[in-house]
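Next comes just one chain, in structure tokens: the form predicted alone.
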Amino acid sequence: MFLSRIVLRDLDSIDSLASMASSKKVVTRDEWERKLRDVKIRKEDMNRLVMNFLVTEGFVDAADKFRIESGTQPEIDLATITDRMEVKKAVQSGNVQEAIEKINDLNPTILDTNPQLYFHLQQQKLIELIRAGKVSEALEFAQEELAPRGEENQTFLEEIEKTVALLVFEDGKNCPYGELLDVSQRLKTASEVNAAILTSQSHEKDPKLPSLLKMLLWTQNQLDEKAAYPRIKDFTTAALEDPSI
């Protein structure tokens, strides 16, 4: 709730120039610096933003250094964040059946409840058969725990369809579908572990501080269209450029 009222706080201030822009206004530094600082932000938010984004990430190290640093508490225990990031790192290695043992020991209704997330660590266990070169191994894992939900899901069907043709060339990576060989794949898939454990654990699945720059951004686009402004150009350094007159 915090960052909702962040971003209202900082909507109020820029409507009320924008409501003066019918006229394409010309802002001037000046008052657009007057105007950002009579926008208060308190440095207890500020530092819960980072502390979500440290822990959402999985910086457990930098987390607790900043806890420290700060006073800021975070959501959850810092503990499961390693926890969470050794499952995470087992299937961007390609160990999925150890990330799948791992979110058992972790929390077994996690896989329990999401048969999604099960169908797709399966799947990606077929991959890295197929990536390994075990083509009975992986006919034979395709056979037997995987076809039988294709039987019950049309989406899970066609995605074991697309993978099993992965077998069909010699080399993979010419298959129409060998993008599921690429290291994306992996990383899509950890990414979907990662939002799982982060949900079973009552935290938010996406950090809100990319959420809150992309809203900076929006918020960016729809004033240019009233406004000439000291916009920012550079998210990096948040650096503001003078209008163009």
Contents of the next structure:
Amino acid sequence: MFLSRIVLRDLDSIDSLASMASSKKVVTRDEWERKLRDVKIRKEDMNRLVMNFLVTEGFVDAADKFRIESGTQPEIDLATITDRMEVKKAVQSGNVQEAIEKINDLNPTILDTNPQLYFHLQQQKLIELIRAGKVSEALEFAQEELAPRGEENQTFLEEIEKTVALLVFEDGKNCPYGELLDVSQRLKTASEVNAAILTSQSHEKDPKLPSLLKMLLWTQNQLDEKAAYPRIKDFTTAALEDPSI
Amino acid sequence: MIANQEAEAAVPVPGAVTAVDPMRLASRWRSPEEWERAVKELEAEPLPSELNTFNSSGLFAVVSTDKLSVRYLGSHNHGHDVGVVQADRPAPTRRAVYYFEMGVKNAGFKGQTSIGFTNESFKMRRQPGWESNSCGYHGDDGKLYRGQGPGESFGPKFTTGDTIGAGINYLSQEFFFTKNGSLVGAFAKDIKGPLYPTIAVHSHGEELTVNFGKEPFCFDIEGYILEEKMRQQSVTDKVKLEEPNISHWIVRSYLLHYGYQDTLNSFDMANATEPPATCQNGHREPPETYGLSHRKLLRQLIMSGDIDSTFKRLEEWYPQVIKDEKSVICFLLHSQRFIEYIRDEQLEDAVKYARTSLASFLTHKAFEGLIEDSVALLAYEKPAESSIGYLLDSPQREFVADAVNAAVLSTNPVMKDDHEGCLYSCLERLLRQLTVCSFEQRTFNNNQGDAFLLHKELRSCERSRCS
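The structure above corresponds to the form predicted alone; please give the structure of the form predicted together with the partner chain next.
All chains and molecules follow, beginning with the one already shown.
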């Protein structure tokens, strides 16, 4: 009886070890590094990825210098980037009217075909008026320009109400919608403008690089369920972490 | 020639100091032919190209001599005399979507033509879909058959003059059918194993032609694939990057790594004027700030073809890089000097230089391939138009510049043993990891679907922009 108890207990632990071992494929560091070395990547493709980032994000001067230093051709005419960047800058500094005029100079159909963008620009204009303390101007603008938009669209109406509520609070920052006064709101609108202009120029509105980084995160997460392999946790060092078994 | 270049990496160079292997650089792909070849190997998968005449039932259908059409011969007495034909090879799996089309040349008496997929052990006298492990879209009733049992209503019937397509979408794991350029429908793929494109005829006079891709398709398959890829991308795009500005950091580290100083300065200036949200959040300086202005100047010299000055500067700033006259770096610089003589059509000087500076490298097996190629340039009246003409172009200069860059980085005491860090930028290491992870992930899906390859990703970028 004594013997059988021991045997049974051993069987148990062997069983659980076996199931642990079979649940995930293990790839050793050496194997993985060999696979990494076998990957074939061309420098010109990486250069294009970087150029795509500079161009899409609007770094005109850097894109031009990169063209000279690396011999990579920009995907679109750099001159169009300057115009786009001026619009973006105007929004980022709160000069919404200037931005709207510049957009229409660039391409009058952009605002026509993007009612949401146009609304967000007007909302930003209202925010700037409130920030500057121009209460009566703000109210006039809200009533004449924004209210009609609110009537056509429930979401717009809610946004208008949030924005107008800022007027009621002495210190806008304490308002529940205080984040509208934040610089980040300007950046959000600026980004929307940037994307709309790029799309109107038949260019992809997002740079490829962040997408690829997300793909790496996603793929590693997927692979984690099936295999133990060296992961990259810190993207700034791209250092491999040994597989945890 | 190419084989020798690969062997270089394996044979240790005698007397080499920190031998950072330049053949591991991303810029080693100077010859477009070599790259095409390497890439083809990666993606090689046999494709269906014609109809299989060996395994057909023979009695019931006849396949044309070009093996791209079939005609019914039997008498349609029952359900086991279908003239069914498979493609010569199964559908490839290592891609997002596989697709082929058939044209109904003649619907004959009863229009009982069909198209679908069947497996290897299919009974070659039944309609696709009438047996398990097969599926078929039938023209006489517009129904879908997916194994034993009655068909389900699926789409329109089809007859003479119609073009019907059948495809496998590995991303969504579905089969789909099209008629005359429009999608009819899709349904879950539950059949495993190699699947053969299959067409069938069953009544007097029925005749079908098949298109495995030699001719343009009726259906906009490229557009369909693009849509599927965008759908997949929107899934991965939902992932949150821990640091929203990581892309800036990675671009910056790329510029630092290769010594693109002017670009870097411009990039930094632009980021300084942007609101704080886009600035780096206090990361430690990457080690590649080491020797930045030197590396930038060295690159400029090499890219303009001034190797003599390159040697002078290296002697001044990093003598240890060229101390060993038999090192890979010295070889690359000397061969580039030689190439520059040829570029400038100073053939006598080229020969003189080869005798003094290149001959010593001939004794080392490691350099055989590169020397032979370079010296062969002398044999051509118009070397730029020869098959080794790529040696005269700027990618070759860039290769040498990147090799010198890596060698200089390796003189940094911090980086001395980190060969990977000298050869690969952070961006490159991340891209390699993405590639390997993507391929590994695919093996868990029975090797079905697309896997990440940077050059393909960029190509599809271009295509979507043009559409």
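Residue numbers count along the first chain shown, from 1. Here the rigid core means the biggest group of C-alpha atoms that line up within 1.5 Å when the two forms are laid on top of each other. What you see is a predicted model, and the numbers here were worked out from it, not measured in a lab.
If you fit the rigid core between these two forms, you'll see the Cα of residue 44 move by 2 angstroms or more. For residue 72, the Cα coordinates differ by 2 angstroms or more between these two forms after the core has been superposed.
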